[in-house]
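The data below hold one chain only, encoded as structure tokens and taken in the form predicted on its own.
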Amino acid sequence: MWIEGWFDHIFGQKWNPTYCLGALGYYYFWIVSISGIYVYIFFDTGIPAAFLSVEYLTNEQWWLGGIMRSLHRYASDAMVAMMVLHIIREFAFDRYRGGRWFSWITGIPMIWLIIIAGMTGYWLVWDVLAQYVGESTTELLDWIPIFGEPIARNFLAPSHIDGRFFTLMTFTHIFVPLFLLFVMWIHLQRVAHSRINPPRGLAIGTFIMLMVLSLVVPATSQGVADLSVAPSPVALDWFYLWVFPLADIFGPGMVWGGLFIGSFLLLITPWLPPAKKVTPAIVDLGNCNGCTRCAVDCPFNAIAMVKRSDGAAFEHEAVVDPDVCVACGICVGSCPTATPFRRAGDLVPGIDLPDLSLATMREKVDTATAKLEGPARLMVFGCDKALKVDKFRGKDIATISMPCAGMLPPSFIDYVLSKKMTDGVVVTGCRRGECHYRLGQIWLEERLDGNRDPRLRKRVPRDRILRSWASATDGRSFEKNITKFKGDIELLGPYGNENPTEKDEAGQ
């Protein structure tokens, strides 16, 4: 979080690459695909036709074919880098357990597919590096007793390799990425509103960076392969070919053991240990009108709309999948019946969290604000996954924390201000673009801006609301923002005729 905060200063929150690692990986996949199609048009099979066709692109058609070859190489490396960083980041932020295990598990085969696609691509160049990759790969495969005869014998003499070999490699190199694309689609099936495209500025910037790299350090071959000579030395692409030096040092058995044990550990990581059991959201049919807002806003597709079962006049009802629900509460914030103004009967919305019900939230707000005093009384609504707001509690500041800021119905802000419980409201949560539950912060911002239901009423004075998004490492900046906001509230004086201009930490 501290490192990403510095990236915010450098790139801005909108273009911070660490918030878009998965999207950047997808973006580089398409660059690899498009550049690969162009290279394939000019590629020829056979010996030495394969090597010569790639050399033609690199040297004779350097102004386009050479650039496409280099883009193909560097975008492939970038895709591996984004994949590794994405895995590390999801693990570091504990976003792989509980209801998120499916995305983690389906990501493991993608690692193997990307590496296999890269390795087969290096075979096709048929230079010294391709020879080294081919010999090393077949030696690794021969260790597994699945072939009748050692396939490494195919590299003992030039006469053993012909055009059929390159046809097979070309087919593999094309089929594996196509299958990878299918697995990518599966990978996102439990992720609602998935963002598979990075921000336009970031996409353009990284593409220019790859273009400059392709022009300054173009990808080149390492001399035509010669099976009568040992392929040494070679310059490796360490993003893809790191396994072969390990095999040279430790032997094929150790490498296969490490690869399978590593993959197995990654597969069971979501249960080492398992996530703390959460109580899923519950639906109250007496207050559910089948509006679909909770299902649309759920970040993990944990809510489905099905045919009504209680005979009510409404067409649908919401059903929560307890195995997928992460108890973020975003659905509560989307429910039109989730309003603290209700006094007739119990406060039971159409969908609620048993561990922090809406009635409990209202009770906590009532109790906390009743003790406030001073000229600038503030109510701070916080997020359990972001900056801990309880340490800012004082005689003039009340706090309440929720599983996600997106759980906050806008009517709660209206409630505390219109009832004159406080003089101002502070809404905080994960950094912009960094919501632990992906969409809670975005949906809340849109509700406060009046762009998403349920909307904050126009009567609510916007200059008495501060949005200050802060992670666990942003305590100092949050304290500055809240101190300045208190001064602004004091200048406004008692609740009355307000200028409907909302402020945030940027003064906008």
Second form
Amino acid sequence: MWIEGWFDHIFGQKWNPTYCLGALGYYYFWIVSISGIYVYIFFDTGIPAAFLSVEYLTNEQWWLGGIMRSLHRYASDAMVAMMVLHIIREFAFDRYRGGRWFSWITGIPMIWLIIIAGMTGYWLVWDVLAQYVGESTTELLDWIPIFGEPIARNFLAPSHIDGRFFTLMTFTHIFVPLFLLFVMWIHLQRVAHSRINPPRGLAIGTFIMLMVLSLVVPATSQGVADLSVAPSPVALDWFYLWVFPLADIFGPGMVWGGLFIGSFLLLITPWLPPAKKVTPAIVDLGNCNGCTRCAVDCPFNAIAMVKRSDGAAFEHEAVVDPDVCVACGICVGSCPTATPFRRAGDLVPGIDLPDLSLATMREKVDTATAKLEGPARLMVFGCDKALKVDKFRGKDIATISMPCAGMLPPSFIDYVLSKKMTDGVVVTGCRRGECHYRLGQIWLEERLDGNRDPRLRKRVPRDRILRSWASATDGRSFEKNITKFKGDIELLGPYGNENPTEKDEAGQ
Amino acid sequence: MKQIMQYIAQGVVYVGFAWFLASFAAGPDYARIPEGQSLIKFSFAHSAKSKGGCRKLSQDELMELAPNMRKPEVCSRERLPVSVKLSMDGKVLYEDDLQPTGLHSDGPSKTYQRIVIPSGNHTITAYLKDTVREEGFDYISEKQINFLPGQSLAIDFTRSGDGFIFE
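Alternate state requested, the form predicted together with its partner chain (shown: the form predicted on its own):
What follows is the entire complex, opening with the chain shown before.
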């Protein structure tokens, strides 16, 4: 979080690369694909034609072919870097359990496919490094007793290898990334409103970086392969080829064991203890009018709209998939019936969280604000996954924390202000673009800005609302913002007669 | 001013990432074979003689078979192990009895060995036995080779010709 905070200062929250590591991975994939297509146009299969065609691109056509080759290499390496950081970040922030298990486990085969695609690419150049990769890969594969005779024999001596081998490798190097693209598509199937493109400024910046790198340190070959000479030493691409030195040190059996056990552990990680059971959202058909807002806003596609089952005069009803629901409450925030103003009967919205129902939330707000005193009484709506707001509670500050800031129906802000329960409202949660549940913070902002249903009513004075997004490490700046906001509220004075007239509301 | 500082800091991050990519995209070097050493790759896939030997079929037995199946000899499927040895200047580098592969032990015996040796002038001798003989080897090849540093010698085996092939 500290690191993300620094990047916030450097890039701004909108361009912060740590918030879009996956999207950067996709972006690098496209650079690799486009540069690869160009290189393939000039690539020749055969010995020594493969080596010579790559040398032509690197030396004689350096101004485009050489740059494309370098982009191909560096973007591939950057993709691995993004992949590793993405995995570490999702793990560190506990974003792999519950409804996220699908994205997590579909990411595991992507690791294998990316590494295999990279390795097969290095074979094609047919330089000393390609020879090393070819020998090492086949020796590693030979440990698995499935081949009739050792496939490493293909690299025994110059007479053992022929041009058809390159045709096979070229096919593999094209097929594996295509399959990878398919898995990348599956990876996002449970992610609603997924972002696969980085912000434009970041995309331009990182592309310029790759271009400059390609010009300053162009990718080159390491001399033509010669099977009568051992390929040693070689300048390794450690992003892809780290497995071979490990096989030399620990032996192929240990390496295969490590790779499979590691992959298996990664696969079962979402179900490893400590298990965190959440109670999924529930739909109350009596209050659900099938408006679809909850289904649209759910970040994990956990809500489906199906044909009405209760005979009510609506076309659809919401159905929650309990296996996918993460109980973030964003659906509650999107429900037009989730309004604390309702006093007739029990406060039951169309969709609700059993662990923190809307009725409980109102009760907590009512109780907490009743004790407030002072010239600038504040109600702080916080998020369990961001800065803990409880520690800011005081005689003039009431707090309530929800699973996600996106759970807050805008009418709650109207409620506490128009009922004169407080003089100002503070809304906080994960930093911009950093929402634990991906979209809660974005949706809430849009609702407060009047760009998304349910909108904050126009009658609510905006100068009495502070949005201060803060992660767990941003306590100091948050406190500073609150202190300043208190001063502003004191200057505004107590909340006056700002109840709407019919004319005001009609204008909305 | 703040924005300029931001752009400078962004540049530093980009340069840092580029440096990281360049540092590990082609290096540090890795030496699989220590300096001043050479390599022998000793490998073959070879089927030894049948373990049970072969037997000529009688005329009656042949007539019982379909016309396209009438081979004069029947041999047992199971193969003998291949005994192999590789030595350098009289010192054994590798020695093994390679069992036949396959569910019925009727496949070839195979091996692939990488042996790192000091560079220089050496006498390499390869031995192979693929019959029931109790002593000695069926194939022996010897070669005097001056190994240059980093040189890779392949030793293969084929039943046709001289047996071992030094490449």
